[in-house]
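In structure tokens, the next block holds one chain alone, the form predicted alone.
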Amino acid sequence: MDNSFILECSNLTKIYRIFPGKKIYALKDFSINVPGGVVFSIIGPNGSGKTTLFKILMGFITRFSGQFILRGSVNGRNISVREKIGFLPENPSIYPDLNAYESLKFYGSFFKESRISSKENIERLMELVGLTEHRNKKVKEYSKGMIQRLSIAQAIINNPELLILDELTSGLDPFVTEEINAIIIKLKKEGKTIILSSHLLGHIQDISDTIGILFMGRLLKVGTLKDITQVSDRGIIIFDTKGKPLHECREVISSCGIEIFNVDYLTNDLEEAFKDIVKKEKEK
């Protein structure tokens, strides 16, 4: 194990069998190192593997091989290590009778430690969130990005050192998905590594460290935007052509041995590089 990591996951498989002879892989050979202090976002289609995934790390399916390492513990045995993680599905349960405080003190009661419930951690909470002036309003009456809001805030009431995060921002308009945003990097300056899935690319672009391109539960590519979205076979090349005109470059290239000082890379936009990948994929 290394200590720099927050997660190790090594040859994770989940396999589904529908009846005899047919197996269907939710996830496959799935390995990661994520560092502490980042965003690492999967993107993927519908079915890829992503939900599959975080229930097996949040210990909800138990039977997979491979193995992950969190935090120093095994798959996840060791409860005190559990309660450092914090949790949202894609489609979070919030009672609908309840305002956000209640919601919040609700919630925080699950925990030993008192802190948790106190009114001072709900009211630091709802504030990170935005939801102060809305403290008194029941969840029923809340707009779909208010509701995501006090999910995030019940997700972090412990005060995790990871956040896993289901299609955070599933269903919501640009402009709630750019406050969701600002949560998540408020969030990751506090230190926390967020672990998140989505399928809205731009929303991933903007606050990922890291991105992992998941399909048919294959982790098919692993890196930064850059990484991800550069085209290999196209570039630019920065180099001295001691003297000579530009419309001559060619043969410089390729009779003079020109030292090349600089290679960078054009890039597509995500939405584009995905869909490139996923294309070879499918076509293997």
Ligand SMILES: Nc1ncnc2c1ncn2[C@@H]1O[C@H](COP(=O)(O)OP(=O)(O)OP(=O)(O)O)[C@@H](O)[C@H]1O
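Take the two forms, superpose them, and find the largest set of C-alpha atoms that agree within 1.5 Å; that set is the rigid core. It should be emphasised that the depicted structure is a prediction, and the values quoted were computed from it without experimental measurement. Numbering follows the first chain given and starts at 1. First, how it differs from the form predicted in complex with this ligand.
When two forms of a protein are overlaid on their rigid core, residues whose CA moves 2 Å or more are considered shifted, and Asp173 is one of them between these two forms. Once both forms are fitted on their core, the CA shift for Ile147 between these two forms remains under 2 Å.
Once both forms are overlaid on the rigid core, the distance between the two CA positions of Ile183 between these two forms is 2 angstroms or more.
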Contents of the next structure:
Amino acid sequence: MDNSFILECSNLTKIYRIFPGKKIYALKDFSINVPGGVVFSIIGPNGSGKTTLFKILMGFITRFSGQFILRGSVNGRNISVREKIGFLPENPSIYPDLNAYESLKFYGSFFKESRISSKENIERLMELVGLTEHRNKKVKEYSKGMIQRLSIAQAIINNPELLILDELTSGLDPFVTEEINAIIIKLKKEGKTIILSSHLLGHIQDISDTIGILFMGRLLKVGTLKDITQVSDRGIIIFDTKGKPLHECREVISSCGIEIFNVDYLTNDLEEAFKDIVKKEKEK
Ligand SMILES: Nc1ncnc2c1ncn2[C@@H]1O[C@H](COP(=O)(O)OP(=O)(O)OP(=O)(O)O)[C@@H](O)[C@H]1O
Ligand SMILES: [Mg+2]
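Since the structure above is the form predicted alone, I would like to see how the form predicted in complex with this ligand looks, so please show that one next.
First the chain shown before, then all remaining chains and molecules of the complex.
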């Protein structure tokens, strides 16, 4: 095992048999290494296998093939490894008659460390996700976005080293999405690793170090935003005409069948331009 990776997946495969003779690959030969301290995002259409992957990593799906090593534990068998993982499920379970404070107190009570369910920690989390003013409202009276914020607070309650966030932005308006982005960036700066899915690609683009595209259970492409978005058979060349008139260069390039979008002169900074003009004047 390479210790620099917080997660290593090799050939993870999950098949669902929906009726005799028909099987669905919810995940097929999924292999990836995720280093610590990055934001790794999985994007994919509905039904592409994102939730299946997260459920395997969290130990909710136990029948699968392939292997993963999560924080040093093979297939997550070492339960204590999960003490430092935070999970945001796709459809968070809520207790409708509890308010935000009581809910977080309850989630915090699952952990051994008493600090996690302390008043101080819970107040801090409610402030972080913007729920302080709704603290006395019962969760059944919450909007979808408010439930999502509560669920995000639940996911980070134990100050996890690794966060797995399924549909992070589900139900969030653009303002809250921006606040959540700031939280993710802050957590990353603290050295945490974040693995997430979201259908808001603009948001993914802003926060991810690495992006994986999943389709019908298969990882089609993985890389940085630049790796994913660059168009390999189209490019921009900037060249120096070395004093040759632009119209002449334009004719040469056009004759090769290359389309010219824009022709512009190089600009110097003011100091260089000034010196150049004065120098030419002196040489007259
Ligand atoms: N319990 C199940 N039984 C049978 N098929 C299932 C089951 N759970 C998931 N699937 C199938 O596995 C595939 C992957 O589903 P999954 O929920 O992982 O997708 P997803 O990428 O999370 O989609 P979404 O963006 O809609 O949340 C889908 O074809 C889905 O129908
Ligand atoms: Mg899903």
